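A lone chain, given as structure tokens: the form predicted alone.
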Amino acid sequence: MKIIVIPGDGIGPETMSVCTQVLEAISDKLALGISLFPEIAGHESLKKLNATVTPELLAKVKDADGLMLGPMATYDFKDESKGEINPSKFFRKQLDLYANIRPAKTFPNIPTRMNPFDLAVVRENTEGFYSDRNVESGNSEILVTPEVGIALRRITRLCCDRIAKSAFELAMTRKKHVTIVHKANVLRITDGMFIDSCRKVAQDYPEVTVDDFIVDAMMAHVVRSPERFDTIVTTNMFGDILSDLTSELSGSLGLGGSLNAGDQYAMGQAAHGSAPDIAGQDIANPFSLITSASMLLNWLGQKHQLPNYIKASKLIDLCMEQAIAEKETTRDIGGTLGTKETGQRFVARLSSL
């Protein structure tokens, strides 16, 4: 398997040495044959190459199995006609990326507010109110005078139905439990699409219980009791709102690991920013990019039938439930170690697993 990595802005560039590292002991060890292959994007790329993605990026990306993506500086990229792309907008829409999964549960070792939980938020990806990705020109939010601004909301019945079948999907591996995000309250139209979409595929997993919740609720249920909750499908805006905070209720937005995913192609993320103001300082968490990494060797197992890699990443998250049982974690969730040291302790632990 062909693995592009591209490490990123801020801690990027620390948080995926690590990742790394840990891909490449598991493939050690379990045979994998992963290769990995180094490229650039984001201010990197826009010093070297006037752009921070570029179109021989992505023919080297589809070219491949899989993409690691570190934290991008997206708020940095402002202007693309200056190349200033959201790196990772671009590869969600040019690889149709359009399920996004970002679980998020507790450990015993790192304290919180909340019950032990453990749930998954599935979020559509491609469309909504992101003004970037609704219309052919390239932005839906419009100034019609100096003082009034619009922004539009697409939603189609074809994104609806397969991040609807994504969530179950998902479920039947988990606790067969799918909670519908919305607010079809107020947007009657394009939130009653999503859910009699949901409600249409539900049909054909009858094993899985299905409820619903207005998105201002669910978020005060989530804050009151997480457990209540397994597999979460809303989408774009909503999903991205609420997988923050759930991943923050677990004890930390560094443990929030994120799977880009589509029928052919599939990218793993950090679910936090790239945090400029701790780069460099050897203190960055690298379990979200670890994460995301394991989640990205599970969905190339199961789409090429390669069991080797599905026992992958199950040992690198049985790994990171250790690691931070015995506090083998830098300070941001209990432990003492730098981000470095926490690679290579995790590396060694892997290794004798």
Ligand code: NAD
Contents of the next structure:
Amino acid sequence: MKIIVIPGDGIGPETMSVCTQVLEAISDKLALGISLFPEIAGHESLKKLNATVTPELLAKVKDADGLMLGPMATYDFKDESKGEINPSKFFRKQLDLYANIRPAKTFPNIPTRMNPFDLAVVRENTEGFYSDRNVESGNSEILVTPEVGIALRRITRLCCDRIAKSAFELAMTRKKHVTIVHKANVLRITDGMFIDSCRKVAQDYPEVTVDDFIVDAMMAHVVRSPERFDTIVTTNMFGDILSDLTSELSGSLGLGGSLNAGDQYAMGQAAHGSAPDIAGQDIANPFSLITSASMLLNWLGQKHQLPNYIKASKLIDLCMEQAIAEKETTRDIGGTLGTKETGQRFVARLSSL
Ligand code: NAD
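Output block for the form predicted together with the ligand, input the form predicted alone:
What follows is the whole complex; the chain from before opens it.
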């Protein structure tokens, strides 16, 4: 298996370096035969290649089996005509990675104010309020006059149907409960279509319990009692916001792993950004990227029917649970270690499991 590894911006190089070591260790341990290919995107690529991402890189990713993308300083990339392309958008759109799965759960040894919970946000990834992925060329955010702007939100039946199916499939492997999050009281046509699709897909999954919440009320419910949720399906922007909240509620945004999956390709990527406030200080939590790598291995295992890849994913998750239980973690989740040492101890633990 060929996996392309892109460190990214800010804390990316520090955390991706740990993630790479974990992937190498698990490949050795279970004879997975993974080859990692380092590539660049983001600021480093802009400096060297005049573009944050290039068509050549896309071709390499399409030729590989999977991609690990580090966090990107997307806010810095404002002008596509100068090569400043949002790499997350680029890969999600070009590879049609329509399902962004963002799990969040509490661990016994991480202090939180919440009851224990274990949920997953399933976020549509290819349209919605993200104006950079709604139209064939250009952007669906329009400056009408210097003082007037319009942002268009595209919602299509196809994208609603397929994200709903992803959520119900995931729910079947979890607690068989799907919550639809929307704003159909205001966005009657578009979120109306989203709910309608989800309800229709639900008919194929009679074992799954379904409910729905308006997105603003959902914020209160998820803070009040996150334990009542299992699989949450929602549109792009709502899912982005809600999943940052749920990972922080679980203890830290630094735990926020995610997988961007389509029918053909998948990309592991932390839910958070490049965290410039802590970059270069050896304090960033690498667990978000490690979880993302574990999700990628599981996806590869399911896709190619490789039980050892699924086992690898489970071993990495177990190793993380043990590391957290023994406080071999970064400070954001109650440990005392730096990023590097957290990684070294993790790899040693993984090798001895
Ligand atoms: P951020 O997600 O980078 O950081 C938010 C907060 O969480 C910060 O306090 C940060 O220190 C903390 N945090 C994030 N990751 C952490 C980790 N692994 N360990 C410990 N703490 C962690 O959000 P931001 O600062 O608003 O954005 C920075 C840049 O990232 C911007 O350019 C933004 O556009 C971009 N961004 C990219 C993505 C992506 O690549 N998918 C997602 C969100 C933001």
